[in-house]
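Okay, so here's just one chain, in structure tokens, the form predicted alone.
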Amino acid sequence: MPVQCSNCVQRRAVLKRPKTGHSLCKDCFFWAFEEEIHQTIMSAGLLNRGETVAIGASGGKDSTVLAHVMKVLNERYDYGLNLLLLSVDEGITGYRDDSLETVKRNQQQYELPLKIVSYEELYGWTMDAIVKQVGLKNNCTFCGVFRRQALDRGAMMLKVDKICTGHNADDVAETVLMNVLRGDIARLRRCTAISTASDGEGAIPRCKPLKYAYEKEIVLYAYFKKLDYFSTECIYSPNAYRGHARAFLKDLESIRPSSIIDVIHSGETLSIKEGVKMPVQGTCSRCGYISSQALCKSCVLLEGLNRGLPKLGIGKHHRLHGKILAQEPLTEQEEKKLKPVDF
């Protein structure tokens, strides 16, 4: 027997919401999904009238849904925002070049300006070239660090006020678990923040309108709305540490659907005992980007690549920062530890 929509009680339900368990028709699901994001934006005061907002666009489901919903809500509630799309080309043949074609179609569909910045343009390296040098073990570290800074640099070029990213509830919960497993107190303290802003030079505030949106519901929204998005996983990410946290979270969700929100709330209410030393944020001596060390992670990774010592930015090598800044050569023993391993 067909199940009626539990909201309007008029149309036939087409899905059961993973987040709440409610049976809804398409229209009621669209409305509920969009309204929850609207409430998230309003309750956290994420955006202000007149601001220019860059939407981080990768062509994937999260950023595509974010761009669509932000455009809908901007018009429905008259946010008064100037929206545009900002993409990063990491230089991954057979993956990013294809996904950027999707972003270009999204630009036409949503009638939003698009800016693409590339690793090659900013750093002189592509991810294909980086993987050839470092292998498939720590490549995600390079990509994550470079992409974060590339988004900021692109946003500065566009002179935007805020950056909106497509991080969803699953992403945030995974990050909480990863930081717990790594014992990274500093990141654990700030990873659940819905809006992050730093006082460093050129640091543009970021926000996550999809913070409480389940990944499954984002997929359902994109499917029923027939949105155009790219669904292939990155060819270099199978060994990513995040994958283990994701698999664990999916197991938890299958037993208890509220686990995702529960993990996020645990991270939000975390308190650090007095006396725990936390890193002090400053700026990189070389590029001026925000950093808690003399050199930011991006500059250290880049220095390692340019010197043929890719392990320089992996792990804790802060004692070498002084030598790098002074352009001093490393000892033979130091170089041996940082040389790439044959894969």
Contents of the next structure:
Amino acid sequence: MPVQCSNCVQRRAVLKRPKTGHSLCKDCFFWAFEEEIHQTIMSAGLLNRGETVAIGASGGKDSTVLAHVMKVLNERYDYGLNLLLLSVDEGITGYRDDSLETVKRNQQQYELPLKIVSYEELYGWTMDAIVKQVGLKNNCTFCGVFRRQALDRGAMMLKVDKICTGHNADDVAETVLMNVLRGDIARLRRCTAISTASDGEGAIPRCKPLKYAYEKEIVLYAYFKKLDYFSTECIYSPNAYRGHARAFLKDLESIRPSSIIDVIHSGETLSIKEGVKMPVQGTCSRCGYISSQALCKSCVLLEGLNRGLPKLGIGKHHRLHGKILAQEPLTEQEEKKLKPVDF
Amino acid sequence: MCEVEGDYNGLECNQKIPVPTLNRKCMKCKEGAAVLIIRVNDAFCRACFKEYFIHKFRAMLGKNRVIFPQEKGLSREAPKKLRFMPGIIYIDDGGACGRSAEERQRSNALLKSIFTETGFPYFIVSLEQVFSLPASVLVPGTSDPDPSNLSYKQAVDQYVKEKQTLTEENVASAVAQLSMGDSAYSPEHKLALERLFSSLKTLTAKEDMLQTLRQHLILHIARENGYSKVMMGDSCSRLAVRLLSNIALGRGAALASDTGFSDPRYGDVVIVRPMRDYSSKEIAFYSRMFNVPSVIISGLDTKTHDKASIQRLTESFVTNLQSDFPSTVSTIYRTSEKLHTVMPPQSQSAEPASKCLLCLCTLDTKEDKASAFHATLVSEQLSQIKLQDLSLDAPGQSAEQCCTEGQGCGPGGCCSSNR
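I would like to compare: after the form predicted alone, may I see the structure of the form predicted in complex with the partner chain?
Time for the whole complex; same chain goes first.
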């Protein structure tokens, strides 16, 4: 017996919502999905009228859906935003160059201006070159740190007021789990925030409008709307620690679909004891970017790469920051620790 | 060791990995032959291990100053003796786990003999007795507050206020007489328990409910017999699993009370967990080497597959991760140490914040505008039909909600399906 849509009751249901288990018809699903994002934006006060907003676009499903929905909501509810696409080229052959083509097509489809910044021009290193030096184990750290700064620098070049990224509920839940497993209290407290704090100076605030949208629903939305997106995994990702958290989360979801939101809820409601040492925000003495140490992470990583000591950024080496700043050579024992591991 | 920004592979942290040899020396006394290795590389001989184990227990109690090792008035030179009188409580949950009456009799008898040997007063209580608690609320199927709910809370509050006059020193003297506890239960209670558990569809919910009922019963027995502290035997590994599964269940606000050293939420009775520093490996070795008598009793999740429940999944996840990254459990343990419960202090003057009826933690359902809870409510609303105008042939509920600015839904469908 065909199931009717639980919303409009008139049409036949074509899918079951992963988030709540209700059966919905296509249009009601689109409507519910878009409306939820609208509610998220409104209740968190993420965007204001007249702002220029850069959408971090990688060509993958999250950013494509984000770009699409932002455009739709901007028109439907008259947010009055000036939207544009910002994309980062990490220099991963076979992955990033293909997805960049998708972004260029998105630019035409959604009629939004596009800017691409690349690691090559910003840092002088592509991810392929980095992986050759670092190996396959810790390269995600480099990519993530560099990308964050690349997005900020690109946004500053375009003079935008806010950045929107396509992080979905699964991403945030994975991050909460990962931070518990790694014991990262500082990040644990901040990772469930829907937008980064916007102090007067420094970085441009960024927000996650898709924070409460399930990855499965994003895929369904993109599929039913026939959106154009690039769907391959990064070739370097299989060895990342996040993979463990992701596998765990996927299993949790299969047992109880609401656990993704439950994890986010736990992350939001847990509280840290006072007196736990927290990093204080300052600026990097070399590039002026925000940092909690004397040198920001990307300066440290870059220094390590340029000197042929790729493990410089991996591990606790802030005692060496002073030496790096002063351009002193490191002692032989220190150098030995930082060389790449030979297998 | 392997902290946040450190290498994830524990082995890489040591510059030189000592090659395990057959005759390693104990790392403490340097002369005895090592009989076991705990953590990554610490070898101990038998005597040193026993000393280490017991020392850790004492240090845990002393450091946290919750249980007073010295009574008032006694000289400080007698710190070695643990100056409190313990009782033992065992909850027979065979009714919930589906074990037969004979099995339960058998294990109860075994336990009785072990307990009698220790010389402490003991209580063997069956889970069915949770239904005979004062104005008990745990009736199967009820989820909304009943009048009986409120009276239970009031009774508990009353009890809490009464017992607050009991001071710490009275504990030692208020030891109950050697009673076996009432392990008999009436058939209605048995049926009620079975119905309760069969009404819960998922194993996750069953385990959760079992935990809650057990807590209530332990609490009640402790109160009834004048105990102000309850010690639980949760090890580090078990607590790490519990921390993660509570996060997955959404109990972030209560994490610190569920897994911390002391759990003050019940008012007069404090739950402490002195074993939380021991990994299950240490406990197993100790138990084996020093012949600690134990009874193996199957629980709800024995012999179930990995994905039967959230708790079971978390357990296998942590265990597997631990084998690749040996610092996993200790890192999770340290994370739990840094959390604290959002509990109002036990001040009689302040108005108590509303608490959950089942777990007695402060409610975390304050509907903050931008939160996961709010998002869940919104999703529920949006996916279901509202009791408004149903006669429209446009998708969505009412026209006002769907199309703003009076665009109206044209024959081609609603604006949401345009792109």
